[in-house]
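Below sits a lone chain in structure tokens, taken as the form predicted on its own.
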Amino acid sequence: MLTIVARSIIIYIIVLLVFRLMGKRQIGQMQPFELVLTLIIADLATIPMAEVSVPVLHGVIPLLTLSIVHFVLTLLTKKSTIFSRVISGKPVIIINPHGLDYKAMKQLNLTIDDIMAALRNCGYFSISQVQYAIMETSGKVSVLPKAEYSPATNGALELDEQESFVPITLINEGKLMEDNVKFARLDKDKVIEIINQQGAKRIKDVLILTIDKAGEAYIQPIGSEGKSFKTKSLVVEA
């Protein structure tokens, strides 16, 4: 009995450990590859625990090997946008101004029931009152709600209102967003200028880069604090 306790508790030390280093991300907010290491590591901590003839040897090399998996993973996921769609996804566009994209949620195998319980999470029950709705790598839904929709209604200020975008991100992480650089119909030179006159000398330097529409930009060298500013509208396809 005591070698059972004994070797729980060793199992569970190192297990807690090894989700230590895998970060403080509840499992909704985990990456694919992140969900699936986490009941492969849950699978092989019940094996030495319930079985005294397995050496607890046996069930530590196995959680040791899945955390520098995971480690290895995470590093080529951060170092390589390629690598990362590969293993994560990239988030898709579900809802637009137009409405539902037909051919996104069958790319992601989606029904419209599966949209609606999305949107009732986000507090909208209505395909209506959303401007653009996002399904993100972990599985959740984003929602940016058309102006007059928004917690705080432009109609109840008596405003007037303005119409909603969904901020482009140019630069993550040090590197260049080449398809939504693309996309918003930009290029190299012209993302250089604007960080530039920002006050940051080369796309490594940057943090993060967006920019709507409209024209709202954001952004955030490395090392700096953050800042909004504004630039010129941009032409971006519906």
Given for the second form:
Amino acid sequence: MLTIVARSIIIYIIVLLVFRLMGKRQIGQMQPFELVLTLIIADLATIPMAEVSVPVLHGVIPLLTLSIVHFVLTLLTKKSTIFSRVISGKPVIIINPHGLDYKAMKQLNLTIDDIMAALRNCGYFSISQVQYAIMETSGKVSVLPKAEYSPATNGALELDEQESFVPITLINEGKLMEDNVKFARLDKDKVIEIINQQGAKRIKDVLILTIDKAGEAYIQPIGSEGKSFKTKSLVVEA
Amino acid sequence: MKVFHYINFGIIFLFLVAICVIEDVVVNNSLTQTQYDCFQIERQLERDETLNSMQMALLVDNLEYHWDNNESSLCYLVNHKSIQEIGMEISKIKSYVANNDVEALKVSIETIKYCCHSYLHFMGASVHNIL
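Could you switch over to the form predicted in complex with the partner chain, since the one displayed so far is the form predicted on its own?
In what comes next, the whole complex appears, and the chain from above leads the way.
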């Protein structure tokens, strides 16, 4: 049993490393060759885990070989458009201004139900609302709505809105995020000063403290309600 | 980051090459050694068919000792089930020698030689094996 436990840990770490090397794409964003690779890896990993007579190397070697194959395929798809089209295919327009493209539907083995479900996922419940729908190589559908169904934007409404910035977390569950504090060009004393102004005494009393380039901050002490506030003299380079 | 990626995959590639070479060398050496020990026992049998001689005891001990040493390193590289028959036949040989059962010993030696030969053939890189 101890052998199986040890083997499972080893295989888990190696599979984790292989997936980390593969990148951060999620299942839905995977190219066909990445999906195939994921399925094979899942199957390969279980063999040496359950079968004690099989050396761990018999599971590790195929995993590493597949990671090399994946690396080479990714490299080739980046370098060559033709290779990329062969391996990953190309996006196909399934709805155009004239309606559904029946030929494309046949080519992709899609039914009307599949397309309607994909459109609903994008927030459109009728084909009449859609100008273009494109089936991406990952299998996801991207939709460009007709002008009358496009969401209003600040630009279209000619509103003078300020840019928004990504908030930086300075305190996370009572812990000072040193790197983020440095990134925000602050120091521990300054952070303590900010939380003191908001009624918290110590860093470990704060559940979360975030701040953005414009000085918009949010604090929530542990056991209290969160609140937004404005700070000045905080200029961070995003 | 890109360089780091290349280095990672370079290391993995070198590791794979190293493992392939090590496997080839270790498996070849171990099985060839076992085959050689079997040939030695066969030669001794041709000279003298009695099994309870000092010479024969030494040769069988040699076979067992070498196999024990090689088996531990082979277990890292090959499926234990594929090679366990060799170990079982060696343990049978010990009892055949004690009982002076020449015919059974010959069968066991042939089985070991066959297992070694077939495994050497089975693990080698060839189109047959790949396909």
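Numbering follows the first chain given and starts at 1. Note that the structure is predicted; figures quoted are calculated from it, not measured. The term rigid core refers to the most C-alpha atoms you can superpose between the two forms while keeping them within 1.5 Å.
With the core superposed, Ala214 shows a C-alpha displacement of at least 2 Å between the two forms.
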